[in-house]
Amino acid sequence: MLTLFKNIKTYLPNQSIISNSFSYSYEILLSASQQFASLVLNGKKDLNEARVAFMVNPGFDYVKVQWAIWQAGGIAVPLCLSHPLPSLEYVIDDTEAILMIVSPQYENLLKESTIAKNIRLIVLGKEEKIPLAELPYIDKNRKAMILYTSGTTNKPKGVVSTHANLEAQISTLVTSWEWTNSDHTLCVLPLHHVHGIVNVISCTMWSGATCEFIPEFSADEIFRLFKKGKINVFMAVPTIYFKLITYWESLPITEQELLTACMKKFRLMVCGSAALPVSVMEKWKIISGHTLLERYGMTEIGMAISNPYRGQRRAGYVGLPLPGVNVKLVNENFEDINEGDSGEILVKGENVFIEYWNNPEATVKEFTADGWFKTGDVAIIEDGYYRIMGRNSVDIIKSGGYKISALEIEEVLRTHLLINDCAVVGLDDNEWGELIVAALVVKDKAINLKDLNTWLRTTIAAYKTPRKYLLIDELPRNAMGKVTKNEVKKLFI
């Protein structure tokens, strides 16, 4: 049995999730998945690794579904909620999934999909009965899950980690952050990155805690919940934080200094997935009473480096390698650097994941010789603690939490008729970490922007859609024809 799954035997009667107005035990939850994975497994003994993909809104049936995924023998497949079809389908075609679960709301976007690709769709609440069944024994050197991450090239890539790889992401955590089962969480992240699985659900699951959600963003009903007393722990994005810091300043003082008394008891607040402008730790600083937790980590290796939750945290950095990860810094030639050098970060440990899917090219590319993970962020150490100081590519933009392939959204803003090149790059911003932009030559001036926005939300996700636009005559390139980005940055200057 998988440790997470012996944990939960714990503490089977503690809350383990509250989502829609209810509360679920772990033993509902546990049994409720078991239920699920006999659906799942359809008369199959197991599922031996078979892709699973699901489109599945947070909260309790999101849980019900991964655990029943890995129960069943299968790899889980999390979509994205916010991703127009084109993308859904580039995961599940890429994947060669063989079974898509969905929420109600979902259905009509995927169901035509799904009939023409030969896929059996479950419908949550529309599913039928069976009789439960034994389910297999899974080993934790199995594969676990694919995340999918846009790399340097215009495709996004599938991040396969193991159940091991899994384990060895949360238990560092719990341990290294301090964890208990009293623990009260509240989960505003999307589900399918590694920060919400792995860092909040996962770690929230393996110590017996309790994990409470809410169906989208609002300031408000977070801070409601806050003043509840119950939850004690955050994690959330920059973006977040910022959107958090500015509605409190819209607050009567009244209101502030309640939810700043609130916000006190909490025993630890985390930010990450973008580095963190040291201008709204230190707003949070005085709004919250609490110094966040900075750390460092990705798709690939779950998190590597952390401020310390017992120790001194620095604005501006992330920290100490977490226990059981090794982490070292080299040169362009993949030598160690000398001490006060800035190099690239490698990371090699349990947690680092084993492949990129169907694209054996691109593992053998990201791993050196002696199996060094390259993690392509450049950082320097300063008194021990690790300051990352950029990306080795400017082709990747890290904005409200998410990396961003810069080259895939060129790659559709060069298929519109009026568009005869582009150059998409990210500007420094307090509020989103780092803000898309795209410098556009145009074979007609009068282009209509808001109207190119629109179309492009219908083949890439929202998020990835830039928020300014230039028009220029021509783009700036180097003597070799290759477009010069640092150059492209300062024309928004």
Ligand code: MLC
Second form
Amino acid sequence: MLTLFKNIKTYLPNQSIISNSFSYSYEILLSASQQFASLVLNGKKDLNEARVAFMVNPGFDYVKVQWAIWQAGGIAVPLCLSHPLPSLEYVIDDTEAILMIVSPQYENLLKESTIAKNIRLIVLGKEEKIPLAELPYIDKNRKAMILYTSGTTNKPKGVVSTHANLEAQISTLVTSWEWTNSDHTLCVLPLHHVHGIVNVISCTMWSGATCEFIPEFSADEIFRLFKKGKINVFMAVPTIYFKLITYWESLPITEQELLTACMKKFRLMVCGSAALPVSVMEKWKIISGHTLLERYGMTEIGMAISNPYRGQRRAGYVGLPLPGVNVKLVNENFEDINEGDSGEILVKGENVFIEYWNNPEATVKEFTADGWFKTGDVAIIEDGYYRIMGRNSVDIIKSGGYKISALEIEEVLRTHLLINDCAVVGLDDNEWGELIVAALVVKDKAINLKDLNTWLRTTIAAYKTPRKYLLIDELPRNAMGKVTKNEVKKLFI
Ligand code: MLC
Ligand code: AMP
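Return one more block: the form predicted in complex with this ligand, after the form predicted on its own shown previously.
To see the whole picture, the full complex is given below, headed by that same chain.
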């Protein structure tokens, strides 16, 4: 039996999830997921790693469906709730999903597509009742999940993790951050990425603790729940801390003091997915009394480096490698570097994913011959702590904690009738980390940029759309004819 489900047997009466004003014990969650696994199996003995895509709102249903897929032997493919149909279909087609599970509000969006692709569709709340089936034995080396991540190619790649990978990612955090079954966390993150899935939900469930959900990010709602005094663990991306600080600053002093008093009682507050600005860390310390624990991770590896739970949390640093995670820094030839030099972070360990889905070339390219995963991030070690210096590629943008490929946006922009050429870059921004902007060479300078943005959002997610456009006559290029992205950035300043 997978360790997660073994653990749960000891926590059955505990409160597992609070969502939509309902509270659920582990016993209820486990039994609902087993019942749903029977429906997912649909008479089969084992899904044998068939892909099951699901578009389910955060909360009890999300975890029930994820566990059902795992217990039925399938690979869970969570979809982004804010993606337009073409982005969703890209994932559904790429994984060759055989089954799709959706919250009722997404039925209309996906119904036609599932019929056309001959994919079975289960709409939550409309499912038929079937008897409980015998569930298959799942070896931990089987594939568990595919998450899509943007990279240095124009199309996102499916990151395949096994149950063993996920167990390693979860267990190192549970130990290092001292999770217990009396913890109570709040999930405010999207659930198609490791931050929400592994760090928040899975660590909570592994520990027999409680996870409370809100449907989407809202500073007001987060603070309302903090004031109830139950939540003691909180994790978010720097943009969210920035937004919470802005909101807190807008409140009357009595309200600010009340919130500060509540937050001081928390056990742990963690930040990651993008660089935490020192100014945000310092302001948050004043507001909440907490020195944020910053850590470094990636879809392909879960978390790799973390500031200590006990001990010094250094501003501007991501800390030390987590137990069980091997980390080293190398030069551009993937050779070890001298102490004190900066180099690309390579990672090895049970936490590292096994392959990019259906993409052996990319898998080979992203690993060294002796099995180290190339993160593309550059770091330096100073006084024993790792500091992230940046990325190898200017074509990867981190905005609001989301990893976004400039090439993916450029490819879509170039299909617009009025656009001849374009270059997308990320500009440093206090709130978003990086702000996506696009320089356009257009056929007609009277192009309506508002309409362009609306058009873009029919193909790519809103969070991937540029915040600013600049119309130029020619893109800056080097002697080889390659667009010089650093010059493009300067045009916006
Ligand atoms: C939303 N908007 C963004 C954006 N997200 N703009 C730029 N970058 C982003 N990331 C825009 C919307 O399009 C909208 O524009 C406006 O901001 C408000 O949208 P919203 O949906 O209301 O925004 P909000 O809900 O405030 O979202 C902000 C956020 C969200 C920070 C909550 O971006 C978020 O959930 N980020 C977390 C992403 C995450 O989990 N990453 C982890 C990846 S795993 P308009 O024009 O419509 O008003 C990973 C590994 C690791 O990185 O180490 O953890
Ligand atoms: P993703 O592919 O969405 O999982 O994003 C992973 C990337 O987020 C990493 O490769 C880093 O570039 C970035 N990242 C994660 N945590 C941090 C951090 N604490 N500081 C700087 N960058 C980070």
